[in-house]
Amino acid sequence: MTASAAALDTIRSEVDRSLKEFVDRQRPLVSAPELAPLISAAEEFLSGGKRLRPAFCYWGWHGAGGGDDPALFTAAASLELLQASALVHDDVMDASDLRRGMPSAHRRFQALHEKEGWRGSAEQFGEGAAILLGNLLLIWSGEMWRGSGLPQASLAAAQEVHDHMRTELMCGQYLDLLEQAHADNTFDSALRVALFKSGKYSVEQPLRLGLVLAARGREPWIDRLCEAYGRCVGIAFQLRDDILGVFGDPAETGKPAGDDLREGKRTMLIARTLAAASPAQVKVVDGMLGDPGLDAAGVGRLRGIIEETGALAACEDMIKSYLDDALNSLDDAPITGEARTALADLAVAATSRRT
């Protein structure tokens, strides 16, 4: 195992315990018998997951020469309650029923209003409770950012980026629904939506976050570095998510195969695909994308599709572009050695994961 996997496996190890520590501390607040589903499903959605968002502030605070502190840990932990809250409110827009193999929070609460036999529509309970859940995890993570412990004036240099990162993200969703209502699926606008629905909440802004944590002010050389590296990292990131979202294997993604194509996602997959179609590919592709009843047989034709154009290859030489120049940023970067390392390690970690 190399030092930066060993360090990752530790910034989990430290990530998981602050978050269980943090939600412990909330029970008291919430401690009606009733609110128990929605600190249960809280904690479930804070599991798993690669951590990668924490590992890049973590890397972003070493790398400017912030020494150990564990209450760097318990400010990075705060992103993976951002994402918690991203990942309950993207599930209710795009109607899933599924995330890492369980279900998605909407449906859980649909289940539980269906199992207590209550009024009205248990659907629509379900997305309300999801909404709130979704609501409650954002929150939480402002108040776990500020209550790190970290110096005041590390947190107070720090505070617009982690302002700016929370209203990119509430943007990058709203253009994300603004791509499926259009439907006009350009490079640029496939391109757009990558950047701010992913890219720069998962790479970006960590990554700056843990910069300016450490340097206590956002000097040039940061937000040249963050644009450099975290925009191309960013941007393939989430060009991977499109691909597994589309070829991924359900039982390495939690999700049904092809669900992307079912909830009809407008992503740099399929816009490359459209571009490099026949008329007739075109037809096919324009009929299918969208429809929540697609079966195997469906998902699989316009697979084919998409690798017939070539849509697939583009994508990943597309992946394979972004991380090349994100490396070659990094060489000249003012930042400690063992921090390049291991942010050379993370972009490729972040680009060729399987989940």
Second form
Protein chains: 2
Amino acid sequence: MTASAAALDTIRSEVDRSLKEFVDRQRPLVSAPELAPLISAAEEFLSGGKRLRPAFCYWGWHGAGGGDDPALFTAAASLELLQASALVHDDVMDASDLRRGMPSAHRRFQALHEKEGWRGSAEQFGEGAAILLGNLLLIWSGEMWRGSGLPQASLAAAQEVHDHMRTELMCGQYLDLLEQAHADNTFDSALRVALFKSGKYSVEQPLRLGLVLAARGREPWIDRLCEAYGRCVGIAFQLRDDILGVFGDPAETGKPAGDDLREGKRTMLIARTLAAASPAQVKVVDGMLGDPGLDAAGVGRLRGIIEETGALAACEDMIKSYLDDALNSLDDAPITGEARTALADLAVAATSRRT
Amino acid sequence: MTASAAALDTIRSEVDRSLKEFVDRQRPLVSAPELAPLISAAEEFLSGGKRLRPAFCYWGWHGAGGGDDPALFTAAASLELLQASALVHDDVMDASDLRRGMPSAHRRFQALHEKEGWRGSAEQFGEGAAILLGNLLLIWSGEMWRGSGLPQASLAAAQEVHDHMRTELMCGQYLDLLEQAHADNTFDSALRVALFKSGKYSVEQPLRLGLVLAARGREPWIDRLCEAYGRCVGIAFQLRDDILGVFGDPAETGKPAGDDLREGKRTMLIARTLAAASPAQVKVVDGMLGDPGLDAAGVGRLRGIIEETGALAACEDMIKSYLDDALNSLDDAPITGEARTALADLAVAATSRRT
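Same protein, different condition: the form predicted alone was shown, now please give the form predicted together with another copy of the chain.
Expanding to the full complex; the earlier chain stays at the top.
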């Protein structure tokens, strides 16, 4: 095991511990027995996960000379609450049934309604409860961040980045809705969505938060590094996500095979497919993409076209090329050698993952 | 015009100004032309409103000796962002078409999708965009609060109340969903929902925030006052809301006549109706309440039963009695005379409003 893989294990267990402590501190506020399903859903959506966002934040902090401070794990772990909130709301917006192989939050609450034989629409109850759960996680992410115990000077320096990240995430997700609704799906628009809906808050901003917390200010080299490394890894991270959404192994992704095809997600993979497809292939894609009833044969047919048009290979090439650029951007960044190695390893991990 | 009515006018215009300034400061972050509908929807849902929550906060601050400070208006105005977020999400959860006589946020985005002839489900787009808009408003409420410019010592003292209020709001709304889903609808459960879903964050917590900000600590008399006055006015506020949802004038409420009947809201008004109704009346209520297609005749019939059973009069009596208790609770509170008068006037305004 390399030093940075060992460090990632430490980060994961510290993040798990911080999240558990935080949720435990909320319990007195949400102690009414009827609220138990809300808390257990929150806990479930916070468990597991690759903890990549906290890891970017952690290595930003250490890269800019931050010392060992357990409060940093708490601040970094708060990014997982933001992420959990986004996933819960995303699944409502996409009407997704599964998340990591388990029922999505709204389906979970819907099942509770059905099991108890309550009045009214179980589906509407499920959606409402999931919206509220996502809000709770969103509120808690800010609360955990502020209450991390990091020095006020660090938190004050990073506050603007933190605020910006959250507004940007909501705007990025709105751009993603528009991308799905618009028919254009150009390379440019697909790239922009990949960056704003996911790349920024998954990589660039967590890294920037760690760096600014440690440096207690937003120095020009920090923005240069975050824009170069963060942008490249962020886009490549989302391109990997797009590929997993079509070609991922359900046993690893926890989502049905080809789920993004059934949802009709307009990604770079699809933009490249349509750009290189024959008129006959375009007709097939237009007819099948976004069909909620798409079966295994249909998924296989679309996968075939995505491969035959060279779109899959082109996206893999893009990932490689963004990864190279990201690794190069680390060369002259004034960060510690240990952080440089760890960020290089994280870039590889984030873009070659299988879940 | 009384002194406190004049003060309310000042509060309203200062809150409007603060909100406008805050949204203007966000504009550079959300400057992409495609994001314009998100911003204009935010602005629309922030305009108007009675600004009661900021007024409770303002009079808490002044009551506990807070001086004139424009930053207080900014902190108080942030409560309107929280409220706007709750309304936008509420309308999604209730599938409401109208808000203050205009299309609700999700219907607005749905109409944009339809007008532009975009791909996919206009309804799903509308809901997704409204969830994101509500999130943006929720994030901004915290940001505006923290960035108000009030002294750090004040903000630090009030932070726990602020955090608590937000968690409590989400839990209260979840309890409301449960109340609608459960069949019991007892007086106790209706009262609890009225308090937690609306009363606490509308009255008790805004007042507590103002008091704690000024006193820079949560002194025992503050909690005593907030629990007595806040609880009474908060519950009476929601009881008035329940009555307006059934008997309100659409020209004033901006909601269709009897909308709560169509949505099947289980409120104190309904609990009291069912408790006093004859078996024949219960049958009518059970058959008609929650019917989305309920017409004017049906609304009239249900209104008749609510009046005949004495439920309407009983709820009006409850409001009067809570109001009396609230006014009494002000007597020995160690607050300024001006604040005492203003809080008495506000209690009347909040419980006798027609919109």
